[in-house]
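First, one chain by itself in structure tokens, the form predicted alone.
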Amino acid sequence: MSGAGGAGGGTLLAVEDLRLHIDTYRGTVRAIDGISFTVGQQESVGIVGESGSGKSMTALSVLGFTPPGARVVSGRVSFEGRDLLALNDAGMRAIRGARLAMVFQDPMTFLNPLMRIGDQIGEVLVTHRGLGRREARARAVEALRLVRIPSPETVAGQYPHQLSGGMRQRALIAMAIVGEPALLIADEPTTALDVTVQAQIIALLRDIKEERGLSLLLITHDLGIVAHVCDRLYVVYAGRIMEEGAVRTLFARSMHPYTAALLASVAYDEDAGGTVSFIEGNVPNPIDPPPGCRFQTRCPRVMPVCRRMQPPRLPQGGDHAVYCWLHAPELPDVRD
């Protein structure tokens, strides 16, 4: 098993060997493909790589939210001490929303625009807690007054038509923790957003945290999001790990090609005359992956072991591992 302890001493959420396929007409697509990590009690963990990578999805596979067509193929989500896989749907929407919460990235795909906000932010009270509507109500407006919205009576009576974007992610992130949960999953929740508003969101998510004693996990592309609120992280490509480790030590001593690569992406010193480096190609076919290593077809360093067999996780000290063979302590004999 991958990862550490958390903040709190204990492991919150485990996940083991996650395999996730979908059924397409085109074939099958290995969105996730062997996946470990954990979360530990009040600790910000992070899981970072680009569009296609797998990140959402792990999020999503947590909840069980998936997508038709998909089907876990193997592992184990065991969160509480209780396997979610094993649970039926009952058993989960029982969990979702109450101990488990998620932070979507489109307020407006998962806010009904049909009810009012504190009606529907108080549905979760309702549903979880078995409050009457007038004390959910309430508690509703005081969830919205935790987000800092302006005026929450006001706000609770309104439409998600009626709010700006910040607003309507604010409001998601009332309707997420006013059950009052354990785990926080936040999933891109920046996107649309501009940067000031963006920079507000993260703190307010970093201040949530630590106000409510809970665990987040962050899906995200943006390291510098990472910088801000995560104790650790994972680096997530083509539905695997290629690094893991606490934030400060990747940042300062990143391992893997693809983690280099990354932050180069992020990195810009005006007075230096620098400019963004990109990474050149592109994700590799989920239907079709290449043998070995998955970022070999991008890789600089790339070598013929890479090429045919999957690298294992390799430890660095402390928490911090690879998975690369550039640092493997003997390289197999890939001959013919």
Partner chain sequence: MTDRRPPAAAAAAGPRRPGAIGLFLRKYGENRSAVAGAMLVAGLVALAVAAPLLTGHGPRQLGAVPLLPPGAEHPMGTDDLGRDIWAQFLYGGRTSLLVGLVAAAISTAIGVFLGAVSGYFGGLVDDAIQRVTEMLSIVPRYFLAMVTVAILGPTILNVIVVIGVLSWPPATKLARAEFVTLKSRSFVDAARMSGAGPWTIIFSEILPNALPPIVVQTILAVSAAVLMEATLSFLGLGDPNLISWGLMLNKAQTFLTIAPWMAIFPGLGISLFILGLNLMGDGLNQALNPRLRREAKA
Given for the second form:
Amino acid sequence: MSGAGGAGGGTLLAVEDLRLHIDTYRGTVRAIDGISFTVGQQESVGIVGESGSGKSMTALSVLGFTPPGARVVSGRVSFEGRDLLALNDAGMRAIRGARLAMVFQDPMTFLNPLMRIGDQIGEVLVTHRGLGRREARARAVEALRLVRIPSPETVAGQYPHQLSGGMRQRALIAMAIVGEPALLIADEPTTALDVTVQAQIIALLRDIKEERGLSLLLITHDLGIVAHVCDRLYVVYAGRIMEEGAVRTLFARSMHPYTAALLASVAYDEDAGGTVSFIEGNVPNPIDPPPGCRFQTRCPRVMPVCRRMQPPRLPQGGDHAVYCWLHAPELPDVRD
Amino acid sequence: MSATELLRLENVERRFVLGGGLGGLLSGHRRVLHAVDGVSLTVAAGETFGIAGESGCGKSTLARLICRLDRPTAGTIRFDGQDIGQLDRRGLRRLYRDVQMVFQDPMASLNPRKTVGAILARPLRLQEGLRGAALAGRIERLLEEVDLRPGGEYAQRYPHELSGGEKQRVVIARAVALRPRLVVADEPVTSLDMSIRGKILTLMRELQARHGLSYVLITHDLRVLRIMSSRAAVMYLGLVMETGPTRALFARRLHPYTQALFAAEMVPDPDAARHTRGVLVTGEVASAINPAPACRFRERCPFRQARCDTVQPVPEEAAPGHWVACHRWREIAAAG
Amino acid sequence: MTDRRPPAAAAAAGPRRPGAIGLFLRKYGENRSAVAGAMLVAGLVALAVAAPLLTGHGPRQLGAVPLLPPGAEHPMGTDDLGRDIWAQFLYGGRTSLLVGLVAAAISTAIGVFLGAVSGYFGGLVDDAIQRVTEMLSIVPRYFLAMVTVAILGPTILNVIVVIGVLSWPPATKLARAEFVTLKSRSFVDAARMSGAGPWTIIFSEILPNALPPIVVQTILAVSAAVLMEATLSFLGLGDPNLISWGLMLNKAQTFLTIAPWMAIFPGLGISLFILGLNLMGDGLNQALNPRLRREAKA
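For the form predicted in complex with its partner chain instead of the form predicted alone, what are the coordinates?
All chains and molecules follow, beginning with the one already shown.
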């Protein structure tokens, strides 16, 4: 395993300057507009954003699942030293089945309704590892046991519609880990679930990650889930990264006004009289985004430079970096 | 409840007969879903009463019953002392001057073929007989009251031309157009981005302060419950498990389900998150079809005993205004 | 995606509604066969409308040599009585189109109304309407139409009414399905709580949202009605006083071997018109389907 990102031997996935544009009837949507991030060995990384931030599209493009009309305009996605964007479909399928696995929000779209759970989980092993049916079935049952499904033998013989929402999500996680992947990508894995079940699945993801020594890339809008699961965090907004760093650092000392506002909007402080905070305005139109910093239209601390020039990545020591002119040592001259 | 009582539910029950066709008749056993199974509660004028629970707990059915969009199979709902089940068509129209609803999905609750102005004009025209310039002026003021400025311009837009937050503000404007006394809000911010939820909640509180209206707020989001409600009920499978002042509920969680639900909240605090797992109960919400006369929560309850399987617990007043429906609440409370 | 320009920018961009229509036209325009279909239909309608301008002959005007093959004087030849087939084709097209449009309007109106009532109210009303619809769907429509026209007499009005009244089941089923889905959307509850009665909700809230598939269905109904009229006329059950493509085919039977042009041109008219309508229906279906609505949101 080579250090793909060059940032050290521990890097598993490195995405560099990824740009993904989608052609629609209304114009070109700049869904991802220059995003770079890394996931280290056995690391748990979160990508947090609201609707329109491009967070899900980022996960999909790493997996090679880009929607119709989408083009990767630039960027490199290297995983275990291989450039995923250069792979053909067959090569991508081989990687998805083995080293790279995914869990999505709605398990029903990824489970074949006409196939028994055990067979679906085992199929990865049959196609990619050349295992026999019986062996694959046994491994599937084992995977179901790993995701804490009670009586896995019974569940392996059932069809998806016979399972509850939480059980389906567990089955999907079992399907993801049965090929012993190095990286698990989870896109809003608990959004469709009840609160108590969500807690169970989050705890399961944490446990599985530890037990199997895998890396986790978690895409979510929920800062609470990030706090529970992730080591590092990237905050994305309108197709760009705003701030990145260790979860504790960002929660304690966020430097970007967007991160700060997002954290404030989910906080609840009884002593402060129960006031709630929020961000005024709307997410910018991705077809015609504002120049300069993407957050400038809603930023409470906007400066003239923010309206003109895109802020550079400003390292703040350790993993922490912020894309915001407020923290630039000196500002470029932008007067007309 | 010292303040004037506005809404009173007495043993309200809503059952749905499932698969009522020929098959059900022939096989002789009917499958009956007890969506709401004997709920009693009161809401005072000017207060916000929260109802929390997971899917299948009956909270949305309850909302529809209070709004007379559905009728209870047993029990009575009184608004301002009047049994709303007895209302004729004229009475119902009068009721809808006082009782309105904010729906969960703003996209589905605004007719996509109508402009915002036309949507808001309907109640004003039918109920207050407003026409022409008076109507247009009222719509404009209404839109500006929910911070959609300029109101005249927003009135000409179609719902798909608005952001999620703007749509929900239109829904709220429609709900308060006739200056109702009670607004039932069913998950009003669930479908919205984190950063704008606070905006909607703040707006709802401002309207409440200005017009003295009451809310029945249905939510699965405990943060919303804490921010908004003075009193609350926790429901599970059609029954109220625990009810009381919101602060007391959070401070002294008596029912095992309340404890499990509240513990499952993903608090956005990495330091706290490392030490909690959030999982107090296993399994998922069971079904409310043909329930046995027993505690609904028994299958998932860590405190289950023999009598939980045979006797349905009756609500007991643990503290003034704080009721709990659990056989063992005293022991649980004593154990801390 | 929940993005919006600030109101000022939107106001500067002018009225927003044409955006949706423009989007629809672009989407439709991308479908080549749908454009071809629309052109075909528009062309045939234009010929029928402009009939007196396109031929100097009357459709019943005698005088030319009978059974003349297509040539310079008579581009489609003449029939057994020496009448110009081009003129008959143009005027006959008027009848066919009129029957198609009016009959489709009748069947759609009945069908949508019954479907709307059935879907919105449900219960016993729904059961009753559904049973009647099923019964009418089972009985062979052509047979029923022939019998009815034979009893009532073959006037153009009778033909139109019979076709219209017998053709509503597909529209009913479609409208019912749309209403069942749409009535559970919360904007219907909201309208109820605004004080609107059931008929206001049916016609002003739900129907506009159900229109796209109904439009497609209506186009297909026009083509079915044209075909049915042609069949009735061919079988001698059309209005004998009005030339239609079906009647022309009926007359052509006897001379099929010696004057095939008598059959070819009206046959071509019917085929092309139906082909055009069906291509249009497909195109509309694609352009109006929910994907477009979603795209308009983005």
